Partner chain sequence: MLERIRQWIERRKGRQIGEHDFSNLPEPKTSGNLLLDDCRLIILDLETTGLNPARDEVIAIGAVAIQGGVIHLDDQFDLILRRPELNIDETVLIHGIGNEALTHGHETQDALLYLLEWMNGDPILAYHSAFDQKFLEKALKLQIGYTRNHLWMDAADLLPALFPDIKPGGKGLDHWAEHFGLEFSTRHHAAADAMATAELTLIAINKAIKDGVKTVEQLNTKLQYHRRLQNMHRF
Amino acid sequence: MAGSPQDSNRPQNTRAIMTFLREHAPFSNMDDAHLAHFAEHATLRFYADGDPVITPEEGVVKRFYVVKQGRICGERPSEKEDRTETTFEISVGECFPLAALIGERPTRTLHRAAGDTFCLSIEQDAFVTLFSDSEPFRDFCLRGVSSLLDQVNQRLQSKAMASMGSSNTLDTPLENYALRNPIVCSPDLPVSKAVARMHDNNVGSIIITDDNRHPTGIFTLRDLRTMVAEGKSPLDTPIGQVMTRNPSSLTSDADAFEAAMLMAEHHFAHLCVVDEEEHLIGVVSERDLFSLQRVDLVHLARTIGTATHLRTLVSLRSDVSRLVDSMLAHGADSGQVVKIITTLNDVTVRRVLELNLKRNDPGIPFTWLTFGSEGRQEQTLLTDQDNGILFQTPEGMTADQVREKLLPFARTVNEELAECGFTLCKGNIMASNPKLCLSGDEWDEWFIRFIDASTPQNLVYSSIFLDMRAVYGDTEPLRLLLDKVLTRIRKNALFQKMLAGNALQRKPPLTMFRHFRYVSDGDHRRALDLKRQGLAPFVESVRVFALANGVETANTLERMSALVKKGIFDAKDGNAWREAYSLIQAIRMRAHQEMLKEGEELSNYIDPDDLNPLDRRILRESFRQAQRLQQKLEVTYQF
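In the form predicted alone, the chain whose sequence appeared above, alone:
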């Protein structure tokens, strides 16, 4: 075997090996005793440029390797030509060959030294001991990129939590919170006695229940203030007449993130917690979720949703960035954070619309649509406007007459949203564009042409208009429209294939040798575009599979989960793709936060040299996962 004659004796400096290993995953998470076990059983092997390290012909793999200096390339015979091709590259700190060792089989790839290379190596017995005794090592061997991503998230959260001092995260089930025994009453209790009961128990809400302890209503101190201010009902009114009916509830196994999003979306501060039979078992408040108001999602959403002036909305946008910092500190992953940002953006858009309707109601009911990343609920702090209007033409009017009334209103809304930080769309994908202010029938005809005439421009539009959501107004017209659109796409194999071909144009930024492929436009000579090069290959590939298989949700992570449930994606692949996509999104958001702190203009470009070694390694692996997803798309549509 190449390298054997030049093996050194087992390294004497165990401490030096342990120091080297600690700089790289998964060893950075392992106990000293397990690192010492590796170091004591390791040999240092040298391979000259071009030497084979492991070959398929050698049979079942018996050794585990970590690159200490140099790099290893993987080679396989080309299916199309009579030659070999490099399929991957392994650099300093990375290990191999995991799949073959765990599967107790030969490697399928020839591993060859690229330049003079040194590897630390242990035999199978020592590997099996580590695999059995070290949970971080075993987890890494089995889950690869998913395990690495978990390590990054845990590291980020532990740093943030140390500064925040909180024990609960947004993934914490509600049953883990100190749920107060809820103060309850029957619907015939007078308001004055209900308020006295709230005062005696020092709570801000009382739950109205039926004979089976099912929550039928809720009454809060805010309701009391409104009742007194309006003077419409005396204090001896039965509480059942003034309560908020059908209060929102979650089961105790739901997590804090679900509760926070529900509160933010609907501007309330208390939530009923019920068991599987919907019996009331507790109440969780905004204050319970975010002690000492360190993370004030619900309060911020309510403040935005009740703002009386545009200037208030403009001033509140800076609070969103501070909230993102706090949410990350409380354990929110990137998928949660983008939903939080999108929710606050939705609340802002709705409030701008409401303020304009108060000043100048065009008198035509409409549904305000949002497309692209906001339609997928995947917005970050860097966002522009992609919106439109869907209306039903009133009897006695034409669609053009309706547009005459709606377009000036839409233009004002677009301009005011720009003042709030939602940049005007350079491509004019906005509701003030007459082509995007359409009746339900016109939208239907537009999509028929869109699908039947798969022009290059229409395929570009697919990345915008096929991720559509209602933000304001009646949602039923959009549901009916999307039902028809999705049915046509499922039946149109040619359109699906053209969508797939268009999705494959967005290549992850990796060369054949797994080096980063940098953008070369403008001032960005050594940078990666995390949106177009990193996220888009996932978003656009997953969209094709989702549309072809009847997945109605537009969110990329939710689409992946739905495709796993339908058996379209293998569960392990689906998990790896979710984790890889989430990592890229997390790095993008962290970069945005740093840019804001430095007073820089927000951008999707990063220089990977600015990342630490672990983040660079995981980013490279995440791009490789995007390549694997695109390979599945190529096979499915026979490219």
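Here the rigid core means the biggest group of C-alpha atoms that line up within 1.5 Å when the two forms are laid on top of each other. Please read all numbers here as calculations on a predicted model, not as lab measurements. Numbering follows the first chain given and starts at 1. Compared with the form predicted in complex with the partner chain:
With the core held fixed, P434 shows a CA shift below 2 Å between these two forms.
Remark: with the core as the superposition reference, the CA shift of H214 between these two forms reaches 2 Å or more. Once the rigid core is overlaid between these two forms, E601 does not reach a Cα shift of 2 Å, moving by less than that.
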Second form
Amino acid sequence: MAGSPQDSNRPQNTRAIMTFLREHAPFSNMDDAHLAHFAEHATLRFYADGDPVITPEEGVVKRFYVVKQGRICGERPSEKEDRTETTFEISVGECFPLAALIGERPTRTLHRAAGDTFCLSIEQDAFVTLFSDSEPFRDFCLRGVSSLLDQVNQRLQSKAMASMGSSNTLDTPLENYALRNPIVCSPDLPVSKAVARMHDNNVGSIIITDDNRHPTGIFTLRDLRTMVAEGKSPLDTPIGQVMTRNPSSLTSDADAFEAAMLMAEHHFAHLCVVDEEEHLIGVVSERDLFSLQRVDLVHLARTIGTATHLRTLVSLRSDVSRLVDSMLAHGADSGQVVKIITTLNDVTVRRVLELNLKRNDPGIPFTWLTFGSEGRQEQTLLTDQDNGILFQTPEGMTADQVREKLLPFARTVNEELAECGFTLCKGNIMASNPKLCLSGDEWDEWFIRFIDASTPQNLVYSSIFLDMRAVYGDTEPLRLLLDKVLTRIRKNALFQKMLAGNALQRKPPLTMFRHFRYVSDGDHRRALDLKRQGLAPFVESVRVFALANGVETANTLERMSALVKKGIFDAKDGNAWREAYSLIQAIRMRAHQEMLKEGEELSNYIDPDDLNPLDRRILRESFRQAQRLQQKLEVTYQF
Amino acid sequence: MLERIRQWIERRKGRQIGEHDFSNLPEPKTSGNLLLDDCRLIILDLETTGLNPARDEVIAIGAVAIQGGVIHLDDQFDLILRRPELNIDETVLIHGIGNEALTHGHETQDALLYLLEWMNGDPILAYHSAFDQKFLEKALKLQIGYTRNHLWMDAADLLPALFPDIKPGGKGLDHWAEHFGLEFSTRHHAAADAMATAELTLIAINKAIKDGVKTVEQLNTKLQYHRRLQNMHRF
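Output the form predicted in complex with the partner chain next; the form predicted alone has already been displayed.
In what comes next, the whole complex appears, and the chain from above leads the way.
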């Protein structure tokens, strides 16, 4: 609580508010003078449980609020029934309503107090002053969204939240988790006896209760360790003297998400579960929430890489899916997971090629190319084949003669890959297509035509052929080819502009009012296409910047990092976009895992109503980041 | 030498808080029909040298204003009075105001005039207001000969009168603050105590308006009724 020297000249209540603000982002990064400006211009308002705080009917939002105590819930009418549903929650230290205030529009959501709530608030004038004078504050407001993503991401990474694999488990009531008959004792029991009881029952915690079975304290193995390490109290101390008093508790109808958040927030691993009268009915530990599974990537990759039969490879595919499941459940970041899927897919493709070469080697040196999402190393479980061959023409042979030998080989490989779960490409972008089985010179000419004759069809293909990578064979021929292609694109401003125009075709699915814009096809009335509407705006915009600036990698996240390094993207923007992209990807992959579990066909469509409120909020904010990225593209290419 | 000039300037600074027009102080408002959701209320807390109004003195005044059911932080009062002659040994440990702070505090008469102007005759609420009222009225009378009556209300009556079903651990400010989960920035600092009292008052006003209490007068009636009820129970 470091106060500046001039703090002492400020009234006590101003200082107190500054101290409160300093504990929360973005205020923690703001200068004292700006905090003082906030505190001196603030009002403190009280809202009883259920009181509306801001309503859409009030018109354009004129105030900026920070929750000082209590909680605010966002509410919107449910379309199905005559009730409302909570869309988000704002808790102590958080600000609202950023989007409406900056957009100078009414709020779209009824903000209502949940429990007795105090809010600090400043008028638009003071807000504008802070916005223009304080860089951290401005950053926060503009990227408010992404700062939120920061926090969410941290939670995602944090152990607790991490394990909440699918969105369904988040909503599971605590009573569904095995609530072992909790081990309890009275406060006068010596620590040694209590620990013996914990040991006998093989648990890590014991709850101390009073005569009415109200939990009064908790003692965990960690407490024991501290006690022994400090050596202050002997082991015959009554446990009531060393326990942690007033243990956190939730009622059994609270859900796993609440429990995980509470644990993550306070860094404890056990929660009491109580009934309405606060009687102890169980204990939930971190471990209960997330049953641990071993993740063994290396082993799986080795098994795939040494499989001797196609049918082994086919059967190993289900292990890949299980691995992804468990990685997601352990909170692996979606960028890591897609890379792992890609790695395992690469291993599979290589093994299929090797097995075929063993059986029937066409005797031509070639490089196996992959395009599109596989080229970008962004494959998920739903993946089809986009591949091609770059061959070197041996002395005395024509390219057509080589093709005659290679195409039957490629066809078998394509078919076997299909058996392994890589769907045959409907657009025939496969190595067995004579147009995509080419020598280095032919590929070069192919790209010259592609770039010069930028037909609409070519532009559609840009997302496939401009994201290319070698999976098998010598990589040098591809490097030489890429070098030429990139140089040509860098010099061709018109092609860049057309690519940019194409990238801007796909708008993130938000309406002007930041509501979700649904796809219009008949089948998917309330659906969002996470791939085409969510990820594509990032992938396509980033590709334009990458190609225009000579970035060689095809991976979208790596492209963004490279663009930050080259100074094309502001570092903060780059981060926000990387995160937004990763979070959409994470939600998409979780949806895939769900569909797999339900035995449904994988699709990229989701109904946002099926998401939990946090994910819905993340998704909306991520789409907004996509809009910002597209705006940068528009400005750069002057649309 | 320089140091003495500096001190002298500091003292000058503390002495004058604007020009006061003694003959033209704001008129104290009688509650009349001041609307609760519109009027300005003063929430006041004093730190004193002791508990006996006959012997002890005011050393710090903290106050915040509620206007239209909202605390406005740009409208607050937080002054330590310059009273080097006072003996504060007994209480210095509680409020933390030592001799040094007192010698650099504001000249009492100035501060009191400033307070009257700032209060603007608006109704005053304090926790256990009888205490603050006695001290302030005595100080006003002795220091500047001011004897007009202001409308005082006791915040300690406000909450039990409006929340008859809530029984916190006791009647003190701390008990109610704890019940509503309020945090003191520092305890026994006039301004911080006034702030906590004001926060409780916001809660009370919110409830009062929901209960159909519209004016300060109606609220006062309710408080007096509650007080009479309490007194009856006592016998």
